[in-house]
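A single chain, nothing else alongside it, follows as structure tokens in the form predicted on its own.
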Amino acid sequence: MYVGIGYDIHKFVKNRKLILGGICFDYPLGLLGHSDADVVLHAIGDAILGAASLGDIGELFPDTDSKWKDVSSHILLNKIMELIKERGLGINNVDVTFIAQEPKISKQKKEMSKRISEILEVEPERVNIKATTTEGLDSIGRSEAAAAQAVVTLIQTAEK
């Protein structure tokens, strides 16, 4: 088994969508980035990439390359998931940890794990979606950014 761990955080702004683990999310605010900017994506896939000891996201689709501008994060998650194939690896489990002072996605979280395992390809029982606040802390508890936290263990499925 392998085990790894992603993080990613980026900041809200207007005029953007928010989308969070594959869903779009009635918010006034999104998430700036070089892509769509989810953060429970990013961080499900740098944990992936880190399990299979492949690097990270931004070595992967660097924002200095425009083919990955305002691309949608599955797409980003489809590429990494041919990447462990590629090695016999495949998902065991997904746990991820959504940090904001807001939106509250209690009421998404079950189309999120549903979205999250039909990109990786595996049970929704399989992806644990959890939600906490930093307690007004911070930019995140001044709703200023929201933040994702994955740890991932991936099994060998074939043989290299």
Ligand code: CDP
Contents of the next structure:
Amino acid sequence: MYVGIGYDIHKFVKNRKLILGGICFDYPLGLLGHSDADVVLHAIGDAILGAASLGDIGELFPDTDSKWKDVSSHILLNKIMELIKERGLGINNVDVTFIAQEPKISKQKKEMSKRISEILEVEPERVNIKATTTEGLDSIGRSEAAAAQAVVTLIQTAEK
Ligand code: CDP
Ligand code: ZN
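Could you give the coordinates for the form predicted in complex with cytidine-5'-diphosphate (CDP), as opposed to the form predicted on its own above?
Following is the full complex, with the preceding chain placed first.
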């Protein structure tokens, strides 16, 4: 069993779609970033790479490379899945904390874990999504940004 951790934060701006965990949210602001800035999928991607000792998302998909501009983050996760499968590894479980004052994601949490489980080729029961505010404190509390933390465990599913 291999354990990895991931953290990411993006700034809220106008005129961007808000995509979290591969799901589009009805919210007046979106997150700013080179790709679609899906902070939840980015934290998960980094946790997978961490568990497999493969560096981080920024190294694999540099924001200086126009190839990754506005790309859906599930494409990045598909590439990360290819890399771990080449090493005979698969996802065991995923635990995420989404940190934002707004929007509240409770109603979409189930849909989010289902979407993530499809991307990661694992049962939805093995993808847990949590959310918390920062009680109105700091930049996240002022709704200027949203962050996510993720822990992923990987298991050896095939011989290398
Ligand atoms: O301190 P605690 O996390 O319990 O309280 P909170 O930050 O006020 O969040 C209360 C509940 O709202 C959490 O248990 C989350 O499930 C939910 N929540 C959410 O759905 N979306 C957010 N952006 C933040 C919190
Ligand atoms: Zn990111």
